[in-house]
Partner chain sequence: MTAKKGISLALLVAGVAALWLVPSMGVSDSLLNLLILMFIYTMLASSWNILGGYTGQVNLGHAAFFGLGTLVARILYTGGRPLFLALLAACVVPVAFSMLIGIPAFRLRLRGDYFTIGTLALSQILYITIGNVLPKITYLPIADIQNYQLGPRYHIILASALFTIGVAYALVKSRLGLGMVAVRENEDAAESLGINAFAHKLLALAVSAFLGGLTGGAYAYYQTSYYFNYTFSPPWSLEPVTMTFIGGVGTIHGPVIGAVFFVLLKEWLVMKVGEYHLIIFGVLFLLVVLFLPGGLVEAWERIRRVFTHRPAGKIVLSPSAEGSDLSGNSLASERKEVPMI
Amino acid sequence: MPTTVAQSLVSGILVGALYGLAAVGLSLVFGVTKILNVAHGELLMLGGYASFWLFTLLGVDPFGGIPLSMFALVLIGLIMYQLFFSRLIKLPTEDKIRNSLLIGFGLGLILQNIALRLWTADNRGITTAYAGATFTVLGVRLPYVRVASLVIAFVFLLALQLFLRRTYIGKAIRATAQDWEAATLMGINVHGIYRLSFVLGAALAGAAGTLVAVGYSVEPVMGMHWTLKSLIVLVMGGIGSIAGTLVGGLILGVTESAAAIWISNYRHVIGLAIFILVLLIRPQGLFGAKEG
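Where the form is predicted alone, what structure does this chain have on its own?
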């Protein structure tokens, strides 16, 4: 039994880091632009398919192909922003959120049906030569693929944190998120920052999609599942907090994995219960700052 619990906790950490990476792009976009892109899960889905076809058709290793998947999602994200979301920027925050929800749901359905038409409803997964390889630590089996995904997720989250804290553009993004009017007065191109933030969020979704494809599988209808997970992690950790997003993802992953030992049919409900509990105790999220 102790080994089973340890195995479950480790599995939860591995999937929790992926939850964190999936949510951080959504957190960045919403924190800066106040656009709630509920088609974020569909961007993740496209990233997974991009890696799958790169591997299937060209033999590109999925981990080595992450930059290509991210580049493809940069282009898709840029098109989405320019055609649809850029029109919302000047709206008041409440109107922006409401209209972005409607646009996001519509785009999600469109992307889902395009994927169904192009690639059918079959699950697709990337099976590499090392896909089933594992190693054991203190009686706990660790798949190489998922450990590599854990490391990559941490690297991306750390790189994003350093980018936002140490670079001029990163500081401009943070300033715009805090007060776009003051940022404009300081000479920051706010519209350019909004566009960059949206594109960065799409690129991170592409990276997360690759890790999902190599560790699990992708299908056209997976988008809403990952959007909901991302929203839970986003609110639980605190909007705009990278550390909070990571911690929220780990909490959700470990909670679901531990609950699966005893009540596997309700493990997702347990995760939602933890989410509601955190909101009741700390409405701004674990790492969010109180307004005012």
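If the structure you just shared is the form predicted alone, then what does the corresponding form predicted in complex with the partner chain look like?
Here we give the lone chain, stripped of any partners or molecules.
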């Protein structure tokens, strides 16, 4: 029994890191541009299919192919932004959020059905030669594939954090997120920053999608599920906080896995309930700074 509990918690951590990576793109975009892209789950789906194609058509290893699927998502994100979301950036915040919701729905519907035509409704996934291989630590089995996903999630989140803290562009992004008017006055090209953030968010969704395709499976209707998970993590962790997003994802993953030991039917409900409590008690998120 103790190993079962330990194994379940480890599984929760492995899932949680993926939740964090899935959410961080949404969080970044929302934090900087105030665009709430509910088609984020669909971007994840496209990332998953991109690596699926790379793997089955060209034999590219899914982990090695992450840059390629991210690149594909950069292009898609750029098109989505230029055609649709860029029209919203001048709106007041509340309207921007609401209208981006609507555009997200529309885009989600379109992307789902395009995916259905391209890849059919079958569930697709990637099983590499080393899938299922594990190593054991203190009686707990650790699958290489999922540990690799964990490491990749950490690396991406760390890289993003460093990018935002240490580079000039990163600082410009943060400045824009804090106060876009002041940022404009400082000579920052706010429109460019918005576009960059959106595209960066899409690329991160592409990476997360690849990991979903490796660890689970992708299908055209998966978007809503992952958008919802990302939203929960986003609000739990605090908008725009990279570390918070990661911790939020880990908390969600571990809670769900722990819940699964005793009340497996309600694993999703547990996550949602925690989310609503956080919303009511600490709306700025567990790690978000109090907004002025």
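Numbering follows the first chain given and starts at 1. Predicted model only: the values in this text are computed from it and were never measured. Here the rigid core means the biggest group of C-alpha atoms that line up within 1.5 Å when the two forms are laid on top of each other.
A displacement of 2 angstroms or greater separates the C-alpha positions of L279 between the two forms, with the rigid core held in common.
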